[in-house]
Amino acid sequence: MILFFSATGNTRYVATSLAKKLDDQVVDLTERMQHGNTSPLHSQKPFVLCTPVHVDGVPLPILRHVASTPLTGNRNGYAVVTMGSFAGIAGRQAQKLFLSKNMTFKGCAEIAMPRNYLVGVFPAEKTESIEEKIRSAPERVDQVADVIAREASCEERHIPTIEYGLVLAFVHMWNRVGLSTKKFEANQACIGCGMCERVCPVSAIRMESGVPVWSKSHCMHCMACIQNCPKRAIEYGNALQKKPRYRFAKYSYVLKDGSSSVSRGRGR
């Protein structure tokens, strides 16, 4: 069983397509973490977490929500991390889920992917970029679907403890100081369809009188209310000042042909 959570495509392509190669079922994560369903989950194949990389590390909401989520039937674990560039200590932080579990894990598979991270410093990934990190991803999907198929070990980067003490010092303190929603805001554009509001993972979010309201005063920062917007209405202070969106369905015709944007003439 493929459990994962996308903000905005990325993730989702992957535990889908691993779902297709292995003959499994996927269950996404959003709808289950919005609503604190935490109902038993059963597989006779083994568990994969797919998730984006935040920040050097898995979302402390995910793993919350899958270590209070009873698992059972297959008692091997996998995680398969999508990021820009670093998995940090995703690879640890599943270690230790898993064996919070009583359970087998098998290693963390990463899977370079475009970044989708606005409000940071860093620029916009350019569409080479993108059309690049998208049109590898088929392959090495290929290469963990066939370990995950053998129930084998992943390679993976060992992590040394005070790299993940660090490392996970910083997280827990990012997400007390650097996760406020407080600059999250709609602009006139808004037109009120809620989309911000039904892809909040954490529901902070909600609509009054047509407006979306950010009600908590921390989030997940995953862009999903951002990057799902119709009419680019979330703002973020000034964070966003012409940087283009990005979803994962835009950029998919390049599995398709293998054409470029530059050569089609399409933007970003």
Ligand SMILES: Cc1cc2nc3c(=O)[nH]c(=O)nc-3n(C[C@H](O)[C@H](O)[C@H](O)COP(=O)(O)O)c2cc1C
Given for the second form:
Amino acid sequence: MILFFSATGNTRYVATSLAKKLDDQVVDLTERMQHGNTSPLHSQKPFVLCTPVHVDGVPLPILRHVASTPLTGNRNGYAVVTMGSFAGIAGRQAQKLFLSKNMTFKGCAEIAMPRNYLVGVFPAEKTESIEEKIRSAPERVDQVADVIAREASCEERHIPTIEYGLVLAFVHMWNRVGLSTKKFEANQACIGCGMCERVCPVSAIRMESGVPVWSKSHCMHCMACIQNCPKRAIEYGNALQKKPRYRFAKYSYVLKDGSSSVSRGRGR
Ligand SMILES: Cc1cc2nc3c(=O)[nH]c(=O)nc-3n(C[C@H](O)[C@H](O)[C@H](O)COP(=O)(O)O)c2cc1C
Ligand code: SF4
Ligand code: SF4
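Okay, that was the form predicted on its own. Show me the form predicted in complex with the ligand next.
Next comes the full complex, and the chain you just saw is listed first.
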């Protein structure tokens, strides 16, 4: 069973492609998280957690959600993470998660995908780089699917203990102070469609009088609201000016089959 979260489609593409190759089912964690649904999940096949990397690790709400969800049946667990370039301690976090469920951790596969974090200091990723990563993704997905199909162990990047400790401290600090919603707002272009509210995994947005209001002081900074707004109406202070929005579906033309499956659901 492939459990996935995806804000802008990268991880959705990986999860749905793996499911196709493994003849397995996918479970979209967004809806379960929105509804606080932690009902047990049962699978005869290995559990595969597909998640983007956020700030050198697995986003905390995902870790917490999966930790609270009983997983029954097959006892093997994999993580497959998508990231711009560096997965940090995601593998170690996934290992801890599966071990806490008395499962066998079979490793963490890392798949480089376009970077979707728009509100940081870096400029948006260039089109050539985006296209190159998407072009390379199917081969990497095939390799990972082959390992999971055999229930073999994934080859993993070694994370030295010192690196783990330093990054973990940074991740804790980021989760406390880096995820404020203060700077989010909708501009005049907003048409009140409610897409931002529907895609938010942690229900941090509420529509009030046809306008989105960020109703929690902190969120996941997943970028789903910003990147999926059909009018590019969401601002984050001055950070988004002139930055093109990113969604995987915009670039699926790069793939031979056009991968139409990725654009299913909520316009992602
Ligand atoms: C809050 C946030 C933090 C991120 N941090 C990292 C990071 O530490 N390293 C990295 O390589 N990519 C980072 N990224 C990029 C995403 O991991 C990458 O674009 C991912 O494939 C997005 O997946 P999605 O489209 O399924 O949401 C970050 C993205 C977000 C939104
Ligand atoms: S998705 Fe964009 S246009 Fe739609 S309500 Fe939200 S901010 Fe407004
Ligand atoms: S408010 Fe936007 S960035 Fe924050 S968690 Fe919700 S969808 Fe993601």
